[in-house]
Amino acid sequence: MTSYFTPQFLVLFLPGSALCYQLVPRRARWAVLLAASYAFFWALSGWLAVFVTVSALVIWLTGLALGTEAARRGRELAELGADRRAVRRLWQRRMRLTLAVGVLANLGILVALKYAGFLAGLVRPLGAVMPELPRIGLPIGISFYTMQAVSYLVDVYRGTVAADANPLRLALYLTFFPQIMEGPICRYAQTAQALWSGAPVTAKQVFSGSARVLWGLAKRMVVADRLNSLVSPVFADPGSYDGGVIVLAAVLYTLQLYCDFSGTMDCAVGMGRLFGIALPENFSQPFFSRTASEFWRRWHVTLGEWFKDYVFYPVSLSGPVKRLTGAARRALGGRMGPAAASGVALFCVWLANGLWHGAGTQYLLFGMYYFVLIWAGALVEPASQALCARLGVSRSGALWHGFQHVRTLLVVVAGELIFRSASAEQGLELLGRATLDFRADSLLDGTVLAVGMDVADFVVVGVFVVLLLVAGVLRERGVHPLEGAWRRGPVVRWAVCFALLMCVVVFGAYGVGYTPVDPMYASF
């Protein structure tokens, strides 16, 4: 068992866990979830499960310390005659120190396991003497549960959640197996109590959960695994192909990544429903976006919200940045000044976003690519509005919206070309070849069909993309097809599930000629 998409998981582990959850008394259901979560983690990462255990213990102790300090602060503030301002400053310093210790301890584990080799490679060319570091390996989902751990501590510090006195409940929140591999990144207030309560599961949850898992499985096996046959050879040896094939590979990789990641999120949300847990949605039709910033509000939603709440706002509201904003406002005006100063917080967000995805220069370039685009877009927006008004261009018309959609798709595909590259240098080289060496003849003379996908593969992908587009349009209009199927009765409900299952069985890319890939975001 290596992922959610193996027969062992889908046929044995998931149904067995769900059955045990239903059979045991409600008060013991949390124990089933915790045991299943650690068993899944052990199956994928072995002894590296010790790291998530240590992380949970550190987070629990730090949370208790923060809770104790908050209670003592409250008692001192309640005392008559106390200097309330001095008391607040004193306890704020103490609590910040405690928070820093807990956060740095967990980030230290992440950096040591994921980034130590990368950082050593950056400083060695500068003359620094760095010892060779042992290769320990990465626990599955380490970036995801680290972010959940940090969000819990910050929320306890802010007073938005109470410190949990139960270490097992906190461990379950961090390791719940449907989300441990690729998210979504949950806040403690969203799932911890629901995981612990063991609420009964309804028939509607079983149907919607099962259908959602099958829909995610279809995205993954019908599209993502099939596209890997072309994408992997091109990026493994890009020098053998011209710009036309590289552009096609970038477009197909963008589709592959979406179907892989959103398909895994469908499975995660669906599995959560099988246990009565409502996990947050992580995608909201991102390819309908009209700007790069909107795309990132719709793609990996929980990651973007995490960076907004725990990086962007704290940096924006820090003393130095507030002073910079004031100076920029005076120098550049009330509109341009804050936009210019916001670049500091935006830079921190996209530096962290790039590094979060991986230890490689291509990920740093990917982060800076979006930082420049989004920040520049905010800076030039007033000038763009003025120019359109002067030229009489309607920014609310279909023509302008269509231009925005096409522009955003080009921006996204170029970004994914960088993202999929082996290094920043290769990413820049491929961008250059895609634009300067683009030749359409290689897309029409049979060259593409010799790479890894045949005509039947392209037809299957094309049909499924149409289905994805229809489903996306319905969701944009507030229509949820699975909810409609539920209202139409049991025959329609299970016919939908059977149709999705047959889609996977008949059109799934497996067997001779296909090499299934592990879920892509699990490595981040």
Contents of the next structure:
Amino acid sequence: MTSYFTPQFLVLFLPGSALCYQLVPRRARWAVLLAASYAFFWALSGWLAVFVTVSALVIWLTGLALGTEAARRGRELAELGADRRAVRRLWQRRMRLTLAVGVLANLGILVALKYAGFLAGLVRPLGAVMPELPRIGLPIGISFYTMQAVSYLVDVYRGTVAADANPLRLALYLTFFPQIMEGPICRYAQTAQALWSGAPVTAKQVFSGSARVLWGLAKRMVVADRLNSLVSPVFADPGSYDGGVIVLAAVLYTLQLYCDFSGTMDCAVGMGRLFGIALPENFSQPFFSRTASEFWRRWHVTLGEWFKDYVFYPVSLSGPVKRLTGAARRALGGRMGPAAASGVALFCVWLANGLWHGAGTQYLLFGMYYFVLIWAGALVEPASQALCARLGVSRSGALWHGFQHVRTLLVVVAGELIFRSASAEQGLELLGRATLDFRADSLLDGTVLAVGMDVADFVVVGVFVVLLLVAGVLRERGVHPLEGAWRRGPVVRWAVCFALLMCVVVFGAYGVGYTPVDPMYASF
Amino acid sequence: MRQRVTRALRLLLEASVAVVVTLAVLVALSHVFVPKNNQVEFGQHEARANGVRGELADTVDVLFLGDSEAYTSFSPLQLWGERGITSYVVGTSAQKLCLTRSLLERALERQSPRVVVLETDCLFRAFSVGEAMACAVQDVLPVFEYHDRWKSLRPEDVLGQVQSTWVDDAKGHVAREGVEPADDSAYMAPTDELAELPPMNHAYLEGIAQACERSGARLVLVSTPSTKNWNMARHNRTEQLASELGLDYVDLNVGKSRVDIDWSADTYDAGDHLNVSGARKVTAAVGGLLSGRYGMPDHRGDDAYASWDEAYERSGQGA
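Right, the form predicted on its own is done, so what does the form predicted together with the partner chain look like?
Below, the chain from earlier opens the complete complex, with every other chain and molecule after it.
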């Protein structure tokens, strides 16, 4: 068992876990989920499960310490004649220290396992003598569960949630198997208690969960795995292809990444429903965005919200940045000043975002690419509005919106080209070739059909893209076809599941002649 | 309460009907998608190994199973030319025992061999539960194996029956020319160690042995010479396994069955596989074993086997 997309997971592990969950008494259901989650973790990462256990223990102890400190602060504040300001300052300092210990312990594990080699590689050319680092490996989903661990600690510190005295509940919150591989990144308040409560699962949840899993499988196996036949060889040897093929590969990679990641998220959300858990949505029709920042509010939603809550706001509201914002406001005016000062927090967010995706220079470049675009977008916005007003261009018209959609798509595809590259250097080189060496000949003379996908493959992908567009438009209008099928009676609801299953069986890119794509976000 | 029971029963009925309909459609699709002949042009996977299904019924006395070690080492046409033994190599690259069992059972639908030779390299190749499940499901519902044929379906695929008419000219053997000498300094170095057998392989070997027994064939384990794939630890483990299951075991690398391989001339890839010259030596030794120990009949001169003479002539080995 190596992922959600293996027969042993889909046919044995998932139905077996769901059945056990239903059969045991409600008070023991958490144990089924915890055992299944650790079994899944063990199957994918073996003894590295010890690291997620350590993370759970660290947040349990730190959370308890924070809870105790908050209670003592409350008692001291309640005492008559207390210097409330001094008490608050004293306990804020102590709780910040406790929080820092817990957060740094979790981030320390992440950095040691994921980034130590990368950081040593950056330092070595500067003449630093670095010992050879042991190769321990990377526990599955470490970047995801570390973010959940940190969010829990910060939420306890902020008083948003109460410290949890149950270490097993925290372990389940971190390891719940439908979300451990690629997210979504959940908050304690969203899932921890629900996971523990073992609420009964309704037939409707089983149907909508199964249908959602099948929809995710279709995205992943029909589109993402099929596109691998073209994307993989082009990016493995980009020097053999001209700019036209590289542009096509970048477009198809963007589609592949979307279908892989959002398909996995559909499976995660669907699996959650099979256990009565409502996991947060991670995608909201990202390709309908009109700006890069809107794209990131719709793509990997839980990651964006995490950075907003735990990086952007804390940095923006820190003393030095508040002072900088005030100075900028005075120097540049009430609109431009805050926009300019927001660059500090934005830089932190996009540096972290780039590095979160991986220990590689291409990810750093990817983060900086979006930082520059989004920050510059905010800075030029007043000038852009003024220019449009002077030229008489309506910014609420279909033409302007269409321009924005196309512009955002280009920005996203260029970003994914960097993201898929082997290094920042290669990313820049490919961007250069995609623009300066672009030739349409290879797209028209049959060259692309010799890379790995034939006409029939392109037709299947095209039809599925149309299906995705229709589903996206419906969802934008608040219509959820899979959920709606339940109300239309047994024939419709089973027909939907049957159609999705047959689509996967017949048009899925599996078996002889296909190499399924590795779950891309699982390595992050 | 009564309402809840009624609702639960209704959902159960819905689910049962849905499962039955789904299975029925998968069976129907399997009929459509399965290749209608055992040739590459019809979409057949592993056509060379599946060529055995094109042989006349009950004419193949020996089946060779295994991976590339099997199809590069055993030459059925040489066996025919030298001893009149009819055989076929049902070998595929990097074959895993779950596929070995499927291929054997498919071959046994049409043939009743007296001996089944399993080349032992694949005993040590691991496979996952998922791969085993995929093999089992594909045997019952071929649409899972041949689903990609939607690209090339023809009207006759819908109602046509499966006919296997094609036979590989070399009867599954792949002759490799060329020489790349091997370093045999550590070849079959003595040890009492036992190589580790992957988890499910014991059970699958038992299944293969039972399938042979059911069809009246004798299963024989044979280790062909290879400096890269074979060693004493594997020999020891295979010997123990054969003893446990009551199977015959012949190791051509060591002991009195050893074939005199010249590692500077009889391998084409530095000891991994044998070339034509090495295969000739191995086939000669196996032929002696099949005739001597297992009493394989000589069909040369029998009109019912004229096609073997023709294939032998076409191969040029009779010249």
